[in-house]
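Below, in structure tokens: the form predicted alone, a single chain.
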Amino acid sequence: MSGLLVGGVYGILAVGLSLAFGVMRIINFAHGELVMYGMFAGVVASRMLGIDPLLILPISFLVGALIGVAQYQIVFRHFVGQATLQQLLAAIGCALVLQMIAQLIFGADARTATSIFSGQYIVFGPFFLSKAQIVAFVIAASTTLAVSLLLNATAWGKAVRAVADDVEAAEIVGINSSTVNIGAFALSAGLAGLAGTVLVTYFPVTPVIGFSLMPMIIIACTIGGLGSLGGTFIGGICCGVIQQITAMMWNSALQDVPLYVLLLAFIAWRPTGLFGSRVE
């Protein structure tokens, strides 16, 4: 149950590094750094104002949803469905300066922020849960459950659908294909800033967490197939299980372990994953 809760904040980790590879072809590298400053966010809203951090959670997808545009439009739209070498240098280069901008604003230290459930726990016969660990979860499944209405029920998703399976007609009957990028960057990258903020109520942030948090974040996308929201929460959802179980069964220290050796075996005998669907 333990890792179900953690898997689940995984996921939305990692929903938006896959709704950008799903529409425009573009693996953000820099997507880690996006979750860091959520948390820096909800640090903020902490311990310099006095607010429960899950009251900013529009802020913090605000801030992301600026960031991640800026990302966008100095970097990103050059290589709008080319996932080549130069977009990954790019988007590490891109991480590497908000990584150094975050050090100089807030420095070096680990920071942590609190909200009304940090600190409290249910207990029932052998379960013993975080109230907080629990709020994350309803949380990022709300969250991912609302993103995907907004894909499947909406015009605007259904332009996004459209700009993923081919630009060239969609642009043919009308829609702007570069208007739906920027839109579907923004919506990304604030997601990336919402799950930071529920992330830092019982995680520590750094300025280098983003580095941290990304292996979790591909090998979620990996297993649940890029591209597809609800298969990558459910990933997310996978590498937390096996994580708790491995940490239980074996040595907290090596519980990562089991998740490569994973995600070298998708990556050998299903590239895209459990839901993903090949593309050109």
Given for the second form:
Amino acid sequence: MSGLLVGGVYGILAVGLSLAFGVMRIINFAHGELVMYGMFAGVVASRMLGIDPLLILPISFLVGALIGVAQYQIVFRHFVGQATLQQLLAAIGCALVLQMIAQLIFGADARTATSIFSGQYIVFGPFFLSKAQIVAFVIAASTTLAVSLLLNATAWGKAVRAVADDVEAAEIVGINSSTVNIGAFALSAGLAGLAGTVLVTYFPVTPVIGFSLMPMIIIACTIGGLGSLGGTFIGGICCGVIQQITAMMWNSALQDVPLYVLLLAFIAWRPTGLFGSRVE
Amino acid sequence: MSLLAVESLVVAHGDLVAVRDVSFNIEEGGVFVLLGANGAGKTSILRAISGLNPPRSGTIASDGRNLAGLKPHEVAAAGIAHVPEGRRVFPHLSVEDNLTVSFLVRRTNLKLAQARDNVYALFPRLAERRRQNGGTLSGGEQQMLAIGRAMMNFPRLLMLDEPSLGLSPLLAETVFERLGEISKLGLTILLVEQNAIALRLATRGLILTNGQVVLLGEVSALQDSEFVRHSYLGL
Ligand SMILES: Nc1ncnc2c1ncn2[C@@H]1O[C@H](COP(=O)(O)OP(=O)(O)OP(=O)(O)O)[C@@H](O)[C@H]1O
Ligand SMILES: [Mg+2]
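Return the form predicted in complex with the partner chain of this protein as a structure block, the form predicted alone having already been given.
Full assembly next; the chain just shown is listed first.
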């Protein structure tokens, strides 16, 4: 049960990465760093300004989106359409720079933030659930739903999906694919920022946390299908649930092992994931 | 001034020069046909005009406005629509959404729904399939959708790259019939074809061989040319 809740947050962490890949064929290995800045935004709000982190989610989104646009303009726009080795290296470089900047600003220590729900639990049948995690799940699920609506029911969203389907065809019918790409990347990065702030209400942040989040994000995307947002979200939930079951039945130190096995299995037998790779 | 003026166009793909020194003008009205065998360079010319493959040299102008350096979406906004080779409809968007996303340029005062209804009136088949995804349409329906999509921006010049390719003779006939109707509405058409039916629709045209113009003129001159007699009439 708490695996489901945690998994929802893995889901929203991964949805942004999946979106950028679906539209631009870019794998942003610095996605975890965007999450990290979202987490620090929550720390700043909670510890320095005395504001509940959950109240600053729009600002977290903006923080993520702004860093994302900078990333895109400096690095990723040169790699649109090509998830190449160079693109991966550039993204990792980007991640290291973002980590260093965070280290300079915030130091290397682990920081936490508290929302009104932090540290509170409710008993639900046989389950003992963290309120912060329940709230995080609700926010993650509703945000994923909102993004899905944005993509499927608005003119802008349809243009994004058109670019994802066929950039050249999109251009010749009059869609400016560069601005669509920037917008989609900003959305992807904004989601990471928002997810970070939600996460920090129950999980401490350090400047290097991005790299420890990234495997889970990648596994969620691989299970769900890179590009498919709903699929990715469900992939995240699968990760959380599998982790939880392993920890309960076996050993919590080994909770990620089945996930890596699953990752390898998907790569070998179903690289497009459960839900394929189209953006929707 | 010509609706489209192509002057000394050279298009290359890496080292391979696909189009050498091609010049032609298209005036308002009528159907201009661009004939040529496989690999002659027809697609390369259209892609250069619409900005997908910027030319190595030469000029392309519309009504005196130089199109060089424009992005494809800017060329579309200038009123030049491109129905690409292989149709290229958006496979995961519904028929309706394929049309909707093609209405961003706003070259008309019409509302989106009215613009779509124009297309549905031209291709009633698309109206029946409006909720279906582009990728699940038959080849002929996809071609109609690709043409309908291009019409959404109310272009002045409609360029089509082998619209009959892969269609049954009957369906090809239907597509050409619609193109005839579109032309009667006053829209100028640049039609790339290998199919000889195209000549029935055309007013002027040129024949391309190995990236070079071998004949340019009225359709009667094309019909009498050795290329057409040889390729299409088996003489
Ligand atoms: N992207 C590309 N890279 C390399 N060579 C290309 C590319 N596109 C076209 N060519 C080459 O340029 C030449 C002209 O090709 P083009 O597609 O313009 O011909 P076409 O007249 O449209 O032929 P078809 O009737 O088969 O469509 C051919 O020799 C082709 O192999
Ligand atoms: Mg061609």
